[in-house]
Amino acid sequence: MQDDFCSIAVLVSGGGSNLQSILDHIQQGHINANIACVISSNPNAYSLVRAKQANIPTHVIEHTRYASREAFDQELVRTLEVYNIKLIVLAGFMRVLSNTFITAYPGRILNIHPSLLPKFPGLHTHQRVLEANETEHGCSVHFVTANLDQGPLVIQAKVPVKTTDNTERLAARVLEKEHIIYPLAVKWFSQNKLICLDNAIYFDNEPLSTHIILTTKHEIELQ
């Protein structure tokens, strides 16, 4: 299926690893995208950096000049408003967003999480695995709606929970499969292969039954 031009905006509050992998796999010419402009809740956050050194637009929204939640969420739309935008990507914005947000952009908000959803959403999620004496891990990526990590799922990667983990092993490994799955979910958005529609994720003009699992197949499109 041929490229749609995709405009991304892309959410940060930190070290921007997943922000890298997209603007990687697009300046290589796997993902037929720009983003158009980076926002960040932190205004420390090494994303910015990353940004700026790739000549993209930053905006810096902190959430504690706004009374509440929904003032945020209204000041990131307003802030938008002056870019299209098909596809925004959460690439560790820690900031839970409102309905306000999330219905401005309907089936159009990507996010990564660091576990095998439904398990473990939430944060602290290496140690938890590691405390569950979990023997899998990985990542998920999904669409975002009001119920905080429990939206359509897309796509998944597993890693193996070794006797020999702590949490910052076991969270490179991870780390590694989430620069894989995220360019692939947004590739996938920005070909009009991806939908997600009242919830329901359509992959090829089908429904999606169930999410996918990352093969070697899967990595092979972004080479």
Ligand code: GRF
The other form holds:
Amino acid sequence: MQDDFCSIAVLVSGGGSNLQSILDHIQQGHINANIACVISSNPNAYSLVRAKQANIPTHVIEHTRYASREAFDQELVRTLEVYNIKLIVLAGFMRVLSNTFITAYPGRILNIHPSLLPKFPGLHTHQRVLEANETEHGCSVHFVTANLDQGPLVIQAKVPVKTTDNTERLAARVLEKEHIIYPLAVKWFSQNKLICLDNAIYFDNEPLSTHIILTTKHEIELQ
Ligand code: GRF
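Compare with the form predicted on its own: the form predicted together with the ligand:
Let us now look at the entire complex, which starts with that chain.
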């Protein structure tokens, strides 16, 4: 395997539709990378079924079995050691990572969040967007730092909020965009087009002063 080949670990806790989307793009040859393993914090996550169907090694690491956040994170780091991982992809991973984990993979952890950060960090974003009568919503891919949902932003996709929306309809509209921007960010990272150094993002070797907003031009890049 080449030194710069992008070996990915995906950390999950739930259904894994983002895992599936990245996997599909890899299998279709749109992303030159390999998902080396999937780690779930939840033994019942459907993500594990998806990974097994694709013959990807899986690990279950339940936080309830560890005395502290650090002990849980140390186990994550230990588990990943054998894989020579270049990129960590958090895809619906419902645990906050401590510095123990974050410093093990500096500038190499991506997360997807279902809101237009910095608006609506945290949980229940779709419900909160509806309650706040927002007219626009969306999703964000960002690098992970010690501050929850505050790491440097890479790309966002926007969707309208409709008067007929409920949380399910709105979540589905956002999820559709997640399945585009996450593979795209992973593709850019695997091409070394997207680099994060000391919490600053470089895109095509230039500092990225403002994050990217998804357009149809980008969607073509995913093919
Ligand atoms: C997505 O909405 C993601 O933004 C959030 O959790 C959800 C995970 O969905 N972090 P899935 O497990 O990838 O289907």
